[in-house]
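A single chain, nothing else alongside it, follows as structure tokens in the form predicted alone.
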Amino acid sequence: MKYYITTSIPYVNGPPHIGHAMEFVMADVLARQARQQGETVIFSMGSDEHGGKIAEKAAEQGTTPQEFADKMSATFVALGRKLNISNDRFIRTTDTAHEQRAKLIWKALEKDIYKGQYIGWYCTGDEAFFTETEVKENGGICPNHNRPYDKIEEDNYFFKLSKYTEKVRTAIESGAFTIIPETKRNEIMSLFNEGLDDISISRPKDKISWGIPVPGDAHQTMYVWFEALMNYITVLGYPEHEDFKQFWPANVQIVGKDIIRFHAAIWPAMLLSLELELPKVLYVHGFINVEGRKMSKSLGNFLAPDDIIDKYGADAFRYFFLRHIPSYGDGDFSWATFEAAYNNELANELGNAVQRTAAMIMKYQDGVIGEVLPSEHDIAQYQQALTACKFDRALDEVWAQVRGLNQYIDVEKPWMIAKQDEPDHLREVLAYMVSDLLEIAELLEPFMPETAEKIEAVFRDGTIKPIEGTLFPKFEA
């Protein structure tokens, strides 16, 4: 079986967020137990690096638009190593195969490409045009950067994207075209209720020359999100390359909430424009408050991923990430919810049981494990959630399995067992409490795969490997 799983890409004026680094991890549970599932798996994030913002930041730094986004996109690659991210490919919007395949991907789309006068808003900060309606409700200035949105009066190219607005529509209510959560889903058809009107897709080379030309017209640059989009099939090789044809349509592609229109409107009219199967499933994902309070720079509650990987590890950062913020909504992260969640979660539940385990098998058996049965809960919601990309919820099924084991220990008392001399049943009890840890190491490999990695180690080869330390270091306030 193929499976294929993308992120979006992040636009790379700015450095990585706790928000780009949440869809990583997400992609990544996803793409890890597939494989685990014995799947073919190709995982492939990137970055997005064309754009008048990229050009703008660039002459600010006194620097070139190529060295800019070279120095930017290397952060992302760093964060996806930084957590354990399992990725088979990472593409740059400024490789050169991807212009050469986009501007193929262009030429198949002219038949419903054709150039027209556009008058209307834009905003550089957004690289995004805005409806006259929108313009007067922010009285003429951008909200997102605080800067009066540009009358634009050009000649560019469009797209045809009001031919496929019932084709999309259908797609969707059929389930062809799943997406999750509903809520996005009803609020994408909420648009196409509406009616969706035709896009311009590029802008004139003397106002944004940092971009890939449009085919056959040197005085004409391609919109950078309608270029972006193209990324998830210009990376397998579109159109002749075998992995293309193998591995699309995509399983999953996850996107946050504030990119929705381009990736259920704009990309499946592309992708049936071009005569192609329509992704899966898109996943919408919430956004992430810091303290209460939306996260940016001028209120100085920016949180940069590092802040905390370098306390407390990728692992814990992947699971407060997944549990405590809710997969089908918003979220907030406090350095006090997410110090009780390592605390209480991580180093009292978890980190207790492998080593109130590890310790008794040591003391009563000389480490010795004897014969362990596989565990035979059922994991049947566990897996269930994941399919709906409701990570928070897989997790609450590992932790009911972490608690349950903890309950076992306290209700049998093995160090009971022990004193009344009953080895043969002390020997089942001990080798229970091994068959529910090898089990939840198993189900959480995808979530924190260095964590289960060390769980396994201890007890997977019949003699206990004590770990060195504390699986998970308490941390005091």
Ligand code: MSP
Contents of the next structure:
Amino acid sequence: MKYYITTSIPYVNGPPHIGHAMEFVMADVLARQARQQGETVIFSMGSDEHGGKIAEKAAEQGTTPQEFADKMSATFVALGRKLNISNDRFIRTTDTAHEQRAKLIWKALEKDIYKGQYIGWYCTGDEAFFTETEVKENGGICPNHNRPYDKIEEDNYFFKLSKYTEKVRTAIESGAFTIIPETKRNEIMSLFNEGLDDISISRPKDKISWGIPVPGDAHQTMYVWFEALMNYITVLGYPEHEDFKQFWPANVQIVGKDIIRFHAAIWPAMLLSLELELPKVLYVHGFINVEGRKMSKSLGNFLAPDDIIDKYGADAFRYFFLRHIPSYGDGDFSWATFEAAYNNELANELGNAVQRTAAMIMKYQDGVIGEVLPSEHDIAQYQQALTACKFDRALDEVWAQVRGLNQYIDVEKPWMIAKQDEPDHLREVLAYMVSDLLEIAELLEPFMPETAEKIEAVFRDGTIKPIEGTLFPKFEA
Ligand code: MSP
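For comparison with the form predicted alone, produce the structure of the form predicted together with this ligand.
All chains and molecules follow, beginning with the one already shown.
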């Protein structure tokens, strides 16, 4: 079976933060699990490189948008590597292939595109258009970016979003297009109830030149969002490539809560206009705050993923953001909770279970593992949790098993069995512990691939291969 999964493509106006990293990691879990289950996977990520925001930043730095985008895009690629993200593709919206295919898409959408005059407001920080009412509510200043909205009065192209709202709504209601979680689905439904207007999809070239020209009109540039959404099919080679034919529609698209409207209304409408199927699932994650406050450069609490990964490793990072940030809501990163989770759950609970098991087999059986029978735990809950993108719940399940194993060891007391000189019984008990750990490793693989591999390497060959050092070394506070 084919499985296609995407993340949103971050703007490259600044370096990646922990919110970007969390999204990468979530998608990676689903991609790895799909591969484990034998699916043929395309997992795509990328970078969103056009638009006024990036042009502005490049100008500030005295460089060209292309050079700036090259440099910044590379930092996202590097983060993916560092976190062991297993993406198969990384699309840049400045790739020639994307640009060419985006023009083809525009042409295919032309039946629903018309020229008109746009009068309204724009915030380059959001790369989004705002209505008179929204701007009034905020007193003329964009609350996300602390800058005045730009008044716009210009000729633009429009896309007939209104024509498709009923169809998209029906697809959501019928479950053909599932939005997870329910709260976000409800949010988007109320948006549909208010009705959606047609949207502006281009800007005059003399105002925005850093983008893809509208085919057949050298004076207009495609609106960055309209063009960026197309990445999900240009990366597969829309319209003619075999990958596109085989892998679209996406199984899961992952985005953050601030960009639902683009993914649950505009993108599906574009797909319907192209006569393509809608993605099966749109999973919407929440926002991460840092030490209880919105993360921002001006508050001085911008957290680069490297600050965590360099000290604690990729797997500890992955673990924290998947288990301790709620999968269905907003969450908070604080060093205190991170370090507590690291020490208690990774170093003590998981690390000790592995360490004790390996050490006892070394001590009592010269490293020789007895007959390992397959573990018989019920993993239905774990699987259901993953299908529902409840990463936190899935890890709770794994941890119930880790704790269960530690309790088993405490109750069985293999050291007592050794004293009582019951080698057969001891061998069975130790082999049971190994089978449990091997299953834990398998369940952990999508979440913590390095750790899973290390655990398997210790136990898989019939004799213990001790780990060099410790799985999760403790740090002094
Ligand atoms: N370029 C657009 C996406 C285009 S997709 C066709 C964009 N980029 S972004 O860099 O602003 O955001 C990228 C992703 O990061 C989004 O899913 C967004 O929700 C997510 N996050 C941004 N800040 C975040 C947090 N503080 N916490 C968690 N995720 C956050 O939007």
